[in-house]
Structure formats: C-alpha cells, structure tokens
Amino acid sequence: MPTPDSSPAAHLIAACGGRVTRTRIAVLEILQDSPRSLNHDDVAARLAADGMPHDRVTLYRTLDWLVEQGLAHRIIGPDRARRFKAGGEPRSQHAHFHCDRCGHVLCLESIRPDEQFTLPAGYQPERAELVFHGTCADCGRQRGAKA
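Just the structure of this chain, alone, in the form predicted on its own, please.
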C-alpha cells in the first residue's frame, strides 16, 4: 500500500484540498485502474481483495466526495445502480453507452447531450442525459463465437 503522500492519487486528492486518507487513495486508484465503471459493491470487493479495511458508509462518502471534487463521476444505470468512473472530463456532460447484456457503461466524451434546444417559456434545464443502449464489443464477440 503506498504511503498517503507518495501516489499520484494522493497528489490529486491533496490538490483538491481534501484529507489524504488511505481509503480515498485506494478508492481513487481502483477507479483509475478500471477500464469499466464500477458500482459500490465492485469497489468494496476490490478493497476487500486488497486487504483494505472499510465500511459501507465510509465507502459511500468517499465515492460522493470524489464526485464532488471532480475526480470521478457518477453514472446512474438503467438498473438504478450508481456507477463510478475516474478520469476523463468528470464535470462535463457527455453521453454514455450502456451494454444491456453485461451492464458495462462507457463514457462517450465526444458526444455532448447539451446541444442547442428550445424549451417552453419558464423552463430551465439543469442537466441533460443521453444514453445509447446495445451490446458492447466483448459481448458482441461472445455472441459471434457462439454462432
């Protein structure tokens, strides 16, 4: 386990003015190392596999803090599970692709859901979401191999 001030994750946390804790470092590193977005249970399982003690409340608070600081962003899947991803442009609005077979969520940062549009008088948008549904490359290969 890296010391709290030696890892790139620790430097990012410190740059946000936050307390640099083992849990924050470990969770951010897990999100940074994952090619996929992860839900709370995924992160908890990886912490346990790494021998990192944690409790549910601390993990929820850590994930929320990382999102608030812009070090991660939260994606709500069609199953209503919150998924988290580090990197990219977390404070920007962008589209997502959701694999309906395995649940993988991919950030599509080049596609913005905030294009010009007109709302009726008195309506004020706060955010926009654009989600494409289908089959990811891994599931597509598996399907092709079975055919």
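Take the two forms, superpose them, and find the largest set of C-alpha atoms that agree within 1.5 Å; that set is the rigid core. Everything quoted here is computed from the prediction, not taken from an experiment. Numbering follows the first chain given and starts at 1. What changes on going to the form predicted in complex with another copy of the chain:
Comparing the forms between these two forms on their rigid core, the Cα displacement of residue 122 reaches 2 Å or more.
Output block for the form predicted in complex with another copy of the chain, input the form predicted on its own:
Below: the lone chain, stripped of partners and molecules.
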C-alpha cells in the first residue's frame, strides 16, 4: 500500500492540504458518481454497499469538510435534511428542483437566481437559493404513461 489511492478524487483531496483517507476518497467518489444530490443516509448506504466502515459522525464531518474545501456543495430540502453533490459552489449558484413524488433533488445548472433580482435598498445579498417543488421529468413520464 503506497498511498491509499491515486484516483482523481484522491488528488483533489490532497490538493486541499488535507489527509487523504479512505473515507474521504470513497465519499467524494460516491458524490461524483451520482447524478443527483445525496443525503447522509444515501451516502452511508453506498459506503456500506462498498464494504466500507462508516461512522455516522465521521460521515457528517467528512461531508462538511468536502463542502468547506469546495469539493462539494450542500442544499437543504423541505424535509430538513441536507443533501450533497460533488462540485463546489461558484460565486453564482444554480437552482434546484425537489420532486414531491420521488423525493429526489436535481440541479438546474442553467438557472442562476442571483443574476435576476433587485432587492430593496439596504439589503446586501451574498448568495441566493432557489428551489422549485413539483414533479420531475421522470415522474411526469411515468404518470403520463400510466394514466
């Protein structure tokens, strides 16, 4: 065992100046492999599937660390649970879509709320969160097919 891993994920972690641990690599790769955002349980389930040890608290700390380092970003849904996705949060953020039917949260990279609005005088916004709620494309198709 030279270094635990030399995957792209491992390089990203090393570049942040943090220690390159199995957990960090695995969690970052899980986020990178997922097209949609994942909550703690989602990540824990995937870790377990990969036969990785996983402590609840460590997972919280790992995910927070990835966000701090700009390797992931976080959004909070109406179910009060944080969801994570690979990739940092650039100055200008994108909107998200929360499907009421399947519960998934999808990124709408093309929609950037902080470029659209003028706030009342005095307010100094630093970022904007825009979340749509409704039925996602997948669920809309299924529903259409069945009905």
